[in-house]
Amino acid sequence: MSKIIAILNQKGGAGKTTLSTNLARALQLDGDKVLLVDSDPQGSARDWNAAANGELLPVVGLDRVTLAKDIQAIQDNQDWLIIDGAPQIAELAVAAIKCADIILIPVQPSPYDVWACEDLVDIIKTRQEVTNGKPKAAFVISRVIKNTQLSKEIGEALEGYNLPVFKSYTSQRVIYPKSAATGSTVLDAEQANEAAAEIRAIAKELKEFINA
């Protein structure tokens, strides 16, 4: 049975697709079978995949409220399903939460982004109350600007939601959008060692989080 990871944030521009594509690639490079599910009607992950002619990762589009049932039909023979969530569509977020084992919430180091997480966290906690704490959920801070006090403060602010905050994160680096433009990832780009290390650290922490 595959592990289902939903990457969700109802605020646009939080870095969901960047985290989804790079994390999926990291897990694939670890030797696992990974399927990336694009549940955003805008199809950002599908556009990313098309830029490389679909040669890097298998990507499917499932952007209907029947997502939980559709996932059941395709999860066999996969080690991981990574769901790139849709912004601003509560029904799709609920559908992803219902079928996920783990929810990762990417959030930028901005107070506005922290405040915008409230509705999603409420939905997750409502689900957890009736399912013995499942799915597990955690924040991943994205687009951190190194050596700034704000990033540290945002981590502390997120703790007010009573969900774990990953120690690993992504930084504000040109290589992330540059690699995405060609349907690639930072793990495949030359001279992207620091960005690749960030993604590998998130993948490692994800596996530890699942097994905790």
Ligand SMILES: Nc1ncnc2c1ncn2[C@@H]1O[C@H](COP(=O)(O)OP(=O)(O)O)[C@@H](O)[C@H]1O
Second form
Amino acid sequence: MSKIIAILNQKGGAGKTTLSTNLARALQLDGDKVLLVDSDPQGSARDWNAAANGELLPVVGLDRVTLAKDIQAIQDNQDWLIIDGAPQIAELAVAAIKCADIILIPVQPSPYDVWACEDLVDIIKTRQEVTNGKPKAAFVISRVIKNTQLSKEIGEALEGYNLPVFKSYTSQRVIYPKSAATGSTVLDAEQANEAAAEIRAIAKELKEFINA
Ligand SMILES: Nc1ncnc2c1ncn2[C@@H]1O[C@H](COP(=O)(O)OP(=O)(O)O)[C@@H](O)[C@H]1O
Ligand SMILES: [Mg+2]
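Mind pulling up the form predicted together with the named molecule next to the form predicted alone we just looked at?
Entire complex below, previous chain first.
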């Protein structure tokens, strides 16, 4: 059985596609079979994949409300399905929540971004109530700016939602957009870099979270 991870946040720019592509690559480099599912009608993950002629990762576009059913049809032989979530499309988010084992919510360290998660958290919790806690969900803070007190405060603000917050996070680094421009990831950069370490830490924490 494949593990289905949905990366969701109704807000555009939260870091969904960045986390989806990099996390998918990290899991693949760990030796697993990974399929990236682009549920955003804008097709950012598909554009990313096309920029590398599809050589890095398999990516499929499933951006209809039949997502949960469609996923069933393609999940054979995969270890992981990573769903890159769509912004602002409630039905698609609900469909992804229905079929996911784990939901990761990337959120930028700003109060507006924290407040904007409220509807999504409500939908997730409503689902968890009827399904014995499935899917498990956690926040992953994205684009942390070094040496800011704010990031710590945001961690505390998110605790109000009563969902776990990953200890690992991504920092604001040029290598994220720069690598994406060529359909690549921070893990494929020529030199070892701190962004790659961040992504590997998130992948590791995800595996611990699944097994916890
Ligand atoms: N950690 C980061 N550091 C620098 N830029 C980032 C980081 N995460 C995301 N970005 C950039 O921010 C923008 C929005 O991120 P993206 O992953 O596309 O968000 P979403 O898919 O939620 O709309 C993109 O241009 C992306 O390259
Ligand atoms: Mg996106």
